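The form predicted alone is given below as one chain in structure tokens.
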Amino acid sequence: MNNSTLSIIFVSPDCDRIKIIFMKRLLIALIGVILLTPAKADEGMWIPMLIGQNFQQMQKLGWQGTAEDIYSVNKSSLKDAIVHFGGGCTAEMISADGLLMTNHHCGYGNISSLSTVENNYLMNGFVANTKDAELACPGLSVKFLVRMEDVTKRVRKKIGDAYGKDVSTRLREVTKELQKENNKNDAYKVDVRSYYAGNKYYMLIYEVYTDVRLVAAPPESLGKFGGDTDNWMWPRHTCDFSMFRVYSDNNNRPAKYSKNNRPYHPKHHLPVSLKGVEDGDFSMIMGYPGRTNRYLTSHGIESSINDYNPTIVKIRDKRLAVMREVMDRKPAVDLKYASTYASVANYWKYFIGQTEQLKRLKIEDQKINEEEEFKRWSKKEARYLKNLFPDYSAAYAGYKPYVKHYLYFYEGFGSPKLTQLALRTSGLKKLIESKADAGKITKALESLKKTRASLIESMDLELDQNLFAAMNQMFYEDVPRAQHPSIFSSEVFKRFSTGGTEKTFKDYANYIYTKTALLDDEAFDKLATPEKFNELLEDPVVTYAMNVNDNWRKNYIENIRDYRYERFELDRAYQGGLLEKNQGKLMYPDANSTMRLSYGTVKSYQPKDGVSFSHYTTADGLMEKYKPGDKEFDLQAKIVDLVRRRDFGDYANEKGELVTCFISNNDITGGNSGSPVINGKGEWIGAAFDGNWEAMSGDIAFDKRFKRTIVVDARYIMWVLDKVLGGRPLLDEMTIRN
């Protein structure tokens, strides 16, 4: 799973017309109706606090509880079992002793970092049947939502008629005020988020737990079964889960890691159902979807199809090829870069699929039709919006020349670890130039040394050097020459100009990685002092990194910020108009990494003429895909033996099948990975982990015919935990229902 595309825009900052729009939209926003675009019953990522408005629809589909069973401040509710995991995924509490379930790919980085060639938990799997055997995960945290509150009036009063970066500044100020008011004894984290493109604001109060330990993970052959080939595809047979435990102090409050901490006791945990699902059964998903862009205009669709997506796919395609070539030859490097590779590959395939489906489903034409309808309405009801779409058009026209530079800077330039390290010297340079006190400089130097140690440890020099050469060559060949950093002409081609472009950048990379002091412990220690730091700034890789960085930040970044400011105002105007146009209809806002709920049903589908997909898969299909020795479809001998003997225990369905995965028509996106799938009784029936190829445009346009969520079945997870890993004690602490 992954987040939606980012679009940025450009026009001259002539915004008087926007400020006029503001005052009327402010009145619209305060109506308090949760509106945007009419939604179908299975479409929408709803705010749990307001889910009562959807209650009749949910009951018709099969929800048997109350709205308060889902979200309550005064009593235990489902929201208390759902956590934001590591900042990018979702997880759920499945025992009274802090046991937490999420996806394998969500825990992948932690599992990888805890693994060694000798103890390869990523490859072989891991289970801790005693709490002493659980493994601490430094840096991992989970976030529980305590409550939400509508603070629109207060935030809008604070923001007033601010524009551009002043909006963000004033939002931070009011957030600090609310943090102080709602965070006695520093017990909570307070966040304020924009909904409906700045037409509404909600305060979210969290408890953050930082002592989180690895409990179980399947062998990678199951947790990542199908690899890149099956990613975003149905049918699926991946057992995409991992388990952790949350720890607290003796008062059940957050605490730093300590052997004296005890398992956290959640206000609510999800009972596990082994009954299974049938086509048409109610399904509900709660989690933290990252970003959707359902109200992107036709101009944004055109930009995604023709500029943004093809560029990012090209860059990531090369990054993957460079990494794979070295990883295939070096097992230790394969383990070291496994998490990075998986992340890059996921987005790479996502953008390929999104482009294909945007074209196939003719989303640009759909958007044009929606905009024409809006124009007809605005001529009658809201003439102040008459320039909206011409302004959008001008903005995207201004953005177009900079798309490649923007993406190559962030996707290409920053990908080698040596470049990342070189860039970290810029902050120290500013301190020294401003003649900061010695204490600050010493602290910054120590930070630089720690960063260097971490990056060197995680780096393979051959892979990093190859990546450096490839990314710079692509930057040179694809970004308009007028936007190139000066070092390309003054240094690279002046000194290394024989043998063609590819050889030039390979020779330059070899020079950089051979001559830099940043890769030499002794040389670096001599230069990483206040007295010698100016010499470090003359290091070849530092000189290179600063030149490319300065070219971007001095010549382009202010314009890029202007694009974003203008886009924010246009989006707020458009969605404010939609709020007014669609009053009285049940609507939802775009996802923004805050807790949401979607509801629908388990549902089969027909992706094209003559092809019909069942709502579930079984271990029989797992064996049909099994290819001994294949990197994506191999299986451990124990797993093959268990399946062939049909040793499914209590986890088989009535037909004697081991169900592996199922699909529903729930509305999800990146960030929902690991989200619990819940039946009408509030029981956990599986973990969401992917979407389907036919609906890859879903972050921009929901398609009721094709949109599906791919779920790893609870029974498959329990079977792996019990039969494959030998983790029966973990099942014994869950609330299991047949």
Second form
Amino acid sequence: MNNSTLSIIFVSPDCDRIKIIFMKRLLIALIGVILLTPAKADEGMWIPMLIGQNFQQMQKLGWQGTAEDIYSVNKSSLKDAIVHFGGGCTAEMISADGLLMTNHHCGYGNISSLSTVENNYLMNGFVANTKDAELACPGLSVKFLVRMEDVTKRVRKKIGDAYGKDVSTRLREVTKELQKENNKNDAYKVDVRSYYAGNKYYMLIYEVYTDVRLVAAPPESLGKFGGDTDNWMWPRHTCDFSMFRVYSDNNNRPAKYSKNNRPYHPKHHLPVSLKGVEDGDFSMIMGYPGRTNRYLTSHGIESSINDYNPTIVKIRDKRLAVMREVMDRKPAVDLKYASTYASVANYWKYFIGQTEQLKRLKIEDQKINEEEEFKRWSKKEARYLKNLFPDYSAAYAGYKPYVKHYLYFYEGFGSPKLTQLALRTSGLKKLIESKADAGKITKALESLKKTRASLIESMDLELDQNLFAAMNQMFYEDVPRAQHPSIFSSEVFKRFSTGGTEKTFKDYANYIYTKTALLDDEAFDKLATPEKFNELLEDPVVTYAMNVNDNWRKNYIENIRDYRYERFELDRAYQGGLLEKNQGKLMYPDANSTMRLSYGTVKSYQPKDGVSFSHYTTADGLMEKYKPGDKEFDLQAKIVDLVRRRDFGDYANEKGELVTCFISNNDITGGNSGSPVINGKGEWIGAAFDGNWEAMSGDIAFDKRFKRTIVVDARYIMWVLDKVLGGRPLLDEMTIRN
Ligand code: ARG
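Got the form predicted alone; could you also share the form predicted together with arginine (ARG)?
Zooming out: every chain and molecule, the one shown earlier first.
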């Protein structure tokens, strides 16, 4: 409703009947506005296409543009500057020539694989001031959203009353149809995603660019300053950024890597503001949040706290210790495993924090209250939901006995690269057994050889063997005996029975790694033929892997699938009910790796009674944390010197401080990493890179007192780019606003 409607009502005083009609309309419209106003500004990952619904509130908080400025298919808009980066992060265009900003931890895998011990960009940082100096990143791609469309009716019609596996089969079929219709000339990637647990479906059309090159990265000492100690914590001083450039063909269209490609010209790029922000200023984040579980039931919380989370943490504790021990002794291995280590550590700490906060904030009780309220409503409104919670309870009861096995199978058993390689023989086995044609078999053999080469290249033998021993020992000790694969008794303990469990598995690992042909080029090549393939299947690591794999797949995987299928139906009913119950109010769908928008403000907080956290940090704190020689808190002499001399150039605030990071109450999660933080004028003020400890349960329940987004300030990034890396030409390319 707008002001002009109001004036029509009040200048029509002479006709009572019309007046009453207008007053009625006004009332309805007002109720509409009240109902349409979300209860909370900060909570919510909104769909950009539908942002008109939230618009009034965004304006009230400080957004100065229009809804069309955010999402439009008719003109360039903010959405055109935001990409899904490498499938798991977000990045944004910050120049007219395809310059891309994201987090350091998002570019980490690329930076580390471009590094060698002699030429270590991870350690020393990197900058390319000319296009020639940029480094190609094979395998890296970015995805631009062209448009999205509600296809719920069509998808629901296709799915009908299908259950379980058939739901995904039919979704795949309808997705294929939509791909055909919307992907003329193969120019786009067409995806269909479920929202509100299958209550709505949207089609997303993307353009995918695959020529993406590294342009700049700070030294790891800054890009990962504070390491795992500071990870998921505020106050923070990490300069978590890296920069890439997107290349296209001469028509600005996606093209495979080629020297002749030219920088991509985005429809929109974000101007960079160096003015900084104050507590309470408007802030908006657009990006690709991966997954949240905001509608998880109390049963789910119980399962997370007691089974799922502690199991993952326990397995990862061990994986990390095993990796660390070898990495600390061998610099080349340290580099080779840096990226895997960082990602395992990231979610290891995540699950520790989530469990702690689920308990501290009493989220299970909160969910029980929400469920009671839902039950009261559904009693009146929709009787078909009356078994919902007993059914949830039953589904979780069916899942519980197998959670450990499930996690040990994928996280533990599946983590050594040799095991992964051994498992890769199963596809070929099926082809040979089904007497597939020779061409197919040759092709599968070639692909097995390729997989083998890349697994072996990325592997450290000693580390992999240690992991194999440790993971199998844990599996043996923690997974219920009744569910064990037969190989433990028929082989492992038969061969190596003395000296205790640890020694048994060490000896077994040693036997496997010395005996297997999979690690021996000559022996492998001899066996990797259709004729000799049966012998390869007799290899000790293949028989081992198949035994554990078959045990899981034949006897247990169905239990997990049943639970998943049941959960899908229950979640659909629950969220469908909630949509009905909340009709007229705004309700956001869980994150699902599609583009979302969150708006709120810069905001300080109180982590606990009597303690206040400021909304920003400065380079002074960098020096307070600085610890020479430490793995996580060391800094190069050049950086220490710049800070000590307070050589902050144009990047200091009016108090002469170099602001490093700030926090806002925006609603983000994993996948948002690298997302632009945007002020009321549509300018880029920093890159989101983390969440905070006191709200680690945030993916399940948003607590507005504690939930904050941690942002690396634009000025810190520009200072590092300029003063530390000497990347002035890159700054000149951006649209800087002072
Ligand atoms: N917690 C950050 C996120 O998930 C990642 C930080 C990476 N740093 C690390 N020390 N592992 O976005």
